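Here we start with a single chain on its own, the form predicted on its own, put down as structure tokens.
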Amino acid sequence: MKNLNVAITGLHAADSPAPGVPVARSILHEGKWEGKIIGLGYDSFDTGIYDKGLFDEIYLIPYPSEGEFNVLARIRQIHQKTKIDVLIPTLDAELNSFMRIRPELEEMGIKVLLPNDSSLKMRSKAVLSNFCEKYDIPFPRTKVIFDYAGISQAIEDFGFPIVVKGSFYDAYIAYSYNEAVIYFNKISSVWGLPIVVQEMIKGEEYDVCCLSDFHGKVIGKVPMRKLRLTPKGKAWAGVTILDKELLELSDKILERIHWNGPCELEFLKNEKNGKYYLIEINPRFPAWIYLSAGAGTNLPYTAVRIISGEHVEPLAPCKSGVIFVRHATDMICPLDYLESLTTKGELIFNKSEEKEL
């Protein structure tokens, strides 16, 4: 399996970190990779095009807002150049083009793990409620709104503070009418409507990365408390636990969404009650997913070799007591390499060089 060319999206790493990195670092924690890494960045100062050591090849992509048709025409003609086995995205909002392009991608030879149409639609921040609401998942109160008139309901049904969210990306605290409605405008001017507006639940975060196989057989989780945010709420450290409640509600949630391929479940602990409340469902792995490698249950590396045909069993248990805790640092390259990309849309790594930035 380890002589596999890989692709991978998702490679920048800023203050909200893509998981293309780690997804990358995870797959070659496991030993000597054979195949090739190949990083499909969106732009050339998509940080991780230039981490040292991960990647054979770099290819720039259009934007899934370009029309599927073009990444499809884009991919073809990278495949044409390097051939490749398995591709994984890894950024929310290409999922839905990497699943309308999924039938014409086999027939390349290219196998991907995505999730199907209405397990996708399920785990929608605008419907999720319905859903946990059908299934008994403890969940915050949650209205979907469009307009100004939608911020005052939720106030008034919720009170202070307020959480507004994208249905894609972007969350923050709101604790006024004011801060609510510049909320609502930054987002909805980004990532469009609806917005979504949550009751505010004091507690501890938890996230549980899943992965299951192409018949929504769960393989593997991970299950982590955050111990730092970032202002925008990412986890900037973290610790794996072992939680039996924790674990129990996780696969309940996935037996009824019928989930294929990598998911994050983002949990509060309610400090009240101590319910877990389930507050979103990414449909890919974590920014923070190199831990599970860290841990000893590399899910990641577990779904290259289910995307590749083998038969893999649920994996045992990770280690608790691990950490993370992410840090910032320069990369330093030959302008060459900006070149590359900017003129031909791809960089090529010197094998000689061993890749070293």
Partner chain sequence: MTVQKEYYEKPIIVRHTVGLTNKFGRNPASTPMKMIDGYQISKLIENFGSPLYVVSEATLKRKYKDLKRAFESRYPNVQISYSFKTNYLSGICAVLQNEGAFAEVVSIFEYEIAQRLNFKGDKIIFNGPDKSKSSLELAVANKSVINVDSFEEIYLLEEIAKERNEEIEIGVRLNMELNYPPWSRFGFNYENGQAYEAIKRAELNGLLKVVGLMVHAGTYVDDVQVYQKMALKYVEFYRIIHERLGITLKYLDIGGGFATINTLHQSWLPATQTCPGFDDYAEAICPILLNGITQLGVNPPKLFMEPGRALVDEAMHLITSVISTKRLSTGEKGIVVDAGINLLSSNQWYRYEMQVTQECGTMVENTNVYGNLCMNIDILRNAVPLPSLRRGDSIIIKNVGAYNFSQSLQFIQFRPAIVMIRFDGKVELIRKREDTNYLLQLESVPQDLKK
The other form holds:
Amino acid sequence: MKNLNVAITGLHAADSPAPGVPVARSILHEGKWEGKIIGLGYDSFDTGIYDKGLFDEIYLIPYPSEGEFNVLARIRQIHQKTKIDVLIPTLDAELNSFMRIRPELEEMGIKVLLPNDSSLKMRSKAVLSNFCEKYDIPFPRTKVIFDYAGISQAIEDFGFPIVVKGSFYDAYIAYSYNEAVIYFNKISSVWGLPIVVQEMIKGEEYDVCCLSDFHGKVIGKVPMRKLRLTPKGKAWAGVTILDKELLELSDKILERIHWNGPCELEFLKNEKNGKYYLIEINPRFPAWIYLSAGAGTNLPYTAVRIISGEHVEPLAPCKSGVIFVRHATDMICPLDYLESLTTKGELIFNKSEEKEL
Amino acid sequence: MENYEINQRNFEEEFTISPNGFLFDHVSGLTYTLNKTGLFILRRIGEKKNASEIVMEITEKFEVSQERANVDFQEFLVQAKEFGVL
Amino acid sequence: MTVQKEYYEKPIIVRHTVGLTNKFGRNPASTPMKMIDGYQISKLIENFGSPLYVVSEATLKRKYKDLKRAFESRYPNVQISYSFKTNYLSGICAVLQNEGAFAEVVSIFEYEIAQRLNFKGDKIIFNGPDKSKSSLELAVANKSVINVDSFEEIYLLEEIAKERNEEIEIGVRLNMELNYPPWSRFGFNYENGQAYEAIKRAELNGLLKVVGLMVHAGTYVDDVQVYQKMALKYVEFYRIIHERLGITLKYLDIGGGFATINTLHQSWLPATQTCPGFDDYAEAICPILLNGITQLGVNPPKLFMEPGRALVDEAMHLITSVISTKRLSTGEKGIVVDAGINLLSSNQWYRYEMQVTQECGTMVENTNVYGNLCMNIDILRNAVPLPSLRRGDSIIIKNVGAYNFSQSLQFIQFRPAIVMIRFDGKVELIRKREDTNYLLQLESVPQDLKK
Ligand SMILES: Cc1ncc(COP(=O)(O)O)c(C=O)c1O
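Requested next: the structure of the form predicted together with the partner chain (the form predicted on its own having been shown above).
Below, the chain from earlier opens the complete complex, with every other chain and molecule after it.
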């Protein structure tokens, strides 16, 4: 299995970090990897490209908004140069296009582990509340809105503050109508409509990263409490925990939604009633997934095992009390890197050379 | 054909130009991409060739008429000047 | 000895900026689309001039057949009724007529187009908020399907029934809470009981008989759940009026609104990834209607649908040629083409796909595409990744069949010629390019002002 070439997307680990880099690190965590780790980036300044020693080769690919045919054509081109055995997309917005080109990828011999259409739809921010209502899963009251009138309505129903979210990314807490309007415009100008507005639940934040196999069986779970947050609510430090209630709730959700592949369940433990409220289901690994390797339940590595066709039994629970702290650092890189990325859209590392840089 | 008027820069010291058409301007820190013909022209400007020499070389190397090559050459100069490369 | 010369590309230099899209793999906009249905685009321009609308009969037929198949395989009695307003070029309407479509019209002007095309009266559905008494008289005399929009229309039709001394069959247009924005201005509201009242009122004097219901959910509805909701409400409403008022329906009309592969400005993902197929729509609607209605113990009524966009959007393209190229003071690149927003009104909703029609090199730059109208708002699209174009090169703006022609107007420029590439590959002119005589024929100058 360790001789497979694994391609990973989502290399930009900046202020809202993409999970590609920690996924690559997790895979490399289990000892020498003989195959190639291939990074698929979107921009020559995707930071993970410059994290030397992680990726063997980098290729730039078109944004999913350019249409899946272009993505497919580019991957075909890359595959001809460097055989890709396994592909792990790590960004929400990519999922649609990768699901659509899945038959073509498989025909080329590129294996993927992706959710199915209906479960992906069920977890979309605009309809997740329907799902929760149906299965009696606590969830903040939610409105899907298209205009300012929707904001006023939500404020009337939920009071302040309210949470304003895009259908793909971005979430802000608004304490006034004017603030909500600003966030509405800000989000919709980038990610389009509709906008999702939720009541604000106060409480501690918990995440559970889960991995289900091709049959929907949950193979591994890593629950984590957030210890430090960035102003945008991203975990900057966290610790693995062991709470049966949270794990059982996660199992129930994944079972009902028939999930395949990795996902992140985000919860708030409502300080009023002590219940876990499901906030979001992200259809991919979270950016803190390297913690899973540290806690002995390496989910990205396990994902590659599953994708490669190995039969994998559910993993033992992870170690609790393992902490991660995120750390930003500066890397030095030669002009050649940028030259190669901007003119050829690729960067092939010569691993022995790098050691000297 | 008139010669061009440009702010002739010191190509050796101020530019890094790669065979793939990547250009780094050491003075401004800006980066550019040139296509094959753009690169061809810039190299010849660096060699201090005059306009008619450059246009002639273009028509010798590429499948293009002299009129079109000349118009495009002038347009390229305008663009490069606006960017501050020349 | 002659040396083989290299392929020439216009020389360019591009400055890198943040977010400059990296397009590795060839960008689709720079890959020339040289033909439509096997016919050379350059030839079309040579013969018919630029700009030029091009209709594909093959696509029209394919769309019609596909829609019909999707619904007929799930419901016993389906009739497609083409929404004329979407594009009432006679050539297009005639293609769909030959496939078996009825005409759905919302004005007397469209009604007359249908008549000239020899649509039989009972193959015309007459909808819309503006029906004059005379137009209703015409529709009644021709036994057209009439869906009433307001109480005023009910009163008018009662008058006509009295005058003709016969009962008139009508359909009632409903509006429901289905999606956003609601089309609540048309017909009678379902949720607040107004629709029920309207039906009761219509049947009150024994002059009108309600035989149909009609709902139109909106246009470009890419969420099939909207139709699912509509079907559920239809079943529920039918149960109520059947039980309480003893009404048996001859038809249910689900309106139009199916989406196409054009991407809305507000949508980040391309519509090719989000637009449902005809089967998805049919699957959302038909089983619910069929099961629900069968349970009422009545026969499933005829299912009318009134697609517009979904049939014609992808069957027409606009070809336009570059007049000049610009480098704006902001550093942005621009091109001016010979078609303006007067020919492309739907560009306010759609991020139209644009593609070159001849080799122009592979290096692209984000380019603003401006029309020829001499107005600042005349922007066809901003930041299209296009290769370097020069005067005379042309681009194709794809899938412009819906609403653009019927909403087009002459503003300082004539409207262009329209050709149809026939199913057999031949090309036919279906609308001439306008000229000054055509435009001025309705005008007159007061005698004393004449020079
Ligand atoms: C009554 C009615 N039917 C059908 C249509 C056609 O809609 P579409 O082009 O979205 O299919 C419309 C358009 O607004 C309409 O008003």
